[in-house]
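What follows is a single chain, given as structure tokens, in the form predicted on its own.
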Amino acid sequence: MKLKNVLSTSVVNVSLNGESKEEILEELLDILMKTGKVSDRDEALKGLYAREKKMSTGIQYGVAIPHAKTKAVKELIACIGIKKEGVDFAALDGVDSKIFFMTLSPVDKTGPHVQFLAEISMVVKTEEARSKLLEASTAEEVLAVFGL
């Protein structure tokens, strides 16, 4: 899985507007809808909410990785969103989430999803990378943190 095959400036938003977990999920999904690769918005949203109900995708250090396996996509797609003020995403460490990576992947494929999460995690585990993401004012600056 190469991040450059999944991420581009068109799927990065450095100033999310949502004020709640639900609003952020919908706003990120709308970014993915613009790719034309999501066949059913309601189905995708249902998958995202079901995943959040099992366990929050707010991890730690202000990062959340909302994701779902869904019939609404034929290949893994992803987007990145930044909300500098943070939103309560019920993160494991109690810190509001500011950096969001949303992925949707097909129900029958596990490999790409796991690889994508591993690659993202390698970058955002450092405080320096998280700081650069939060300081970014353009999609290009966000992608540069990932060497793209």
Second form
Amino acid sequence: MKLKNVLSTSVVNVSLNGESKEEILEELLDILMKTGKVSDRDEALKGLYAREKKMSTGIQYGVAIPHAKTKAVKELIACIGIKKEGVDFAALDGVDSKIFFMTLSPVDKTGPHVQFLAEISMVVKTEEARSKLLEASTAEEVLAVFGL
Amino acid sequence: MTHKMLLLSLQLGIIVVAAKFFGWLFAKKLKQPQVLGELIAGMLIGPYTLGAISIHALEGPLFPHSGEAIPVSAELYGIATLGSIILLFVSGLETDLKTFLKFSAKGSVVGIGGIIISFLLGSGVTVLLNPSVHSIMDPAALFLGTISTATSVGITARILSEKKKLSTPEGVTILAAAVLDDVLSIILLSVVVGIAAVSAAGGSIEWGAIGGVALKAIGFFIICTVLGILLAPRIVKGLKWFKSLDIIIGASIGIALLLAGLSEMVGLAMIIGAYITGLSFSQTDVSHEIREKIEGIYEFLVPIFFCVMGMMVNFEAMAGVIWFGLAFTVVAFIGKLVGCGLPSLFVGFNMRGAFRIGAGMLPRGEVTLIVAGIGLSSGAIGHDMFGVAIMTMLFASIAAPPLLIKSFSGGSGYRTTLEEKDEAVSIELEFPSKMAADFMRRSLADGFRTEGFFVNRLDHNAHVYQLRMDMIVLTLIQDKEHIVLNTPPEHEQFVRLMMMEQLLTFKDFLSGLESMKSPDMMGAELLMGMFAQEDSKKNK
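Alternate state requested, the form predicted together with the partner chain (shown: the form predicted on its own):
Entire complex below, previous chain first.
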């Protein structure tokens, strides 16, 4: 899965407004709704909540990767959101989450889902990449961190 | 007729019990491949040894010598042949064709190198040391050449997985090369059988004729494989109308037998048709079901085949070729060490890595036996050369494992400066019970499959799986309550996330269990039901 096939400036928001985990999830999903590839918003949201209920997707160092496999999409879609002030996402290390990658992929199709999450996590595992993302003021600057 | 059937029934009874016992003894107690035990069982009870002892009630021995090249009765040999067809059908079924078609360039260089050098050395030494063989085109030289080419990767796979070396560049290269090796050995066998048939008919062996035979063999293989791969999914789709898995499985075995007969009709070995059928069905969505359902027949017939192969070892005939056999074994070793090791030096490995790859390709097994058996039955080789083949197989299978283990001590076998980059990372999880670990292993395999990976079980006696997608190769091992995933460092993130997601599935399963009606209550209801019948009778 090539990041450039999935990510573009239209799915990047460098200043999310949400103040809580729920608001951030809704806001990120709205970005994905704009792609026209989500057939059922409620179904997708239900999937995202179900996954968060099992365990928070807030990993470490202010990065969160909310994701779900859902019937609401026919192909893998993803978006990037940044909230410089941070939000309590119930992350594993207790640190507020600032960088969000939301991924939705189809339930019954064979294809990368976890591999895509891993690909993104690889990029943001360095301190340098994370601070560049937080300093970015445009979508282009965000994508540049991913070499796009 | 009745006496023949009576004898066959007694023979099969003894064979099955002896093969199973020796197989168990070798696999579980001596930690050697099961097939060696089955083979040795045959040597001990066959017509050249204990089987020759006359039994009063039978008015003769249990395994009377048939007086022909194949010393056992035609009926028994027929059942053993059926075993070899099932064996090759399953080998084809288990071949990961996508990996084979996309195998890494390194694997193909190593595999082809091993085949060519082993073949040339094997047939060369036969001509050189054997006064009755005059040319490399002599059927005996051709068969012995082919015998030295086939690698049995099962042994190597088990050792490498135990030592956590399957995901190393050497491990991946050996496995890719071995898949290619199997297919090439079988094609080579078709060519050799063709040439031997021309030669046996008194035809002169000219290069033009050999070209023709080779073309026919390769053509048959390719045409049948392509047709099979195109048709098998359609056949399965059509058969699904019956809504019966039994019919699909029956049909696939039927096709394997038909194609086996057809290959024999066009002058090739029967097992080639069986292998092609397996390969074709490996591409259908029912391949796992077929494999599982025929496990019973496999476990019954395949040990009979190996045991009967052991019965063909004529120790008297072998006595004269012991030195040749030893020389041939040494040459067969050199063939793989040089043939696979040398090309590895050109694809990024150092001397240490090259030696490891050569050592990993040493074990010989099932295909060697099949080639030798076909050579013997067609008259291309005599009992002496058949014995040599068995000797090579025994020595290679016993000597290769310690050599392989020793070769993997020490540093990296890769020549790049990023040596430490290639060391595999092991991620281990421990569960409270084997049953919990079983659940997690199945869940992980399913998870990797949905991500587009091919899951290939490497060892039937242990839970060792190779997970492969394009160039990514991981190993999944379950040892009782432990689950281990070996991964190259660049995919560690992915593997960790994957294990994490599957662990959540496991958690879901547990919470599902907790919400279940109390097991105590269920148990109580079951027990109370035990006397319900009595109580109701009394009340009446």
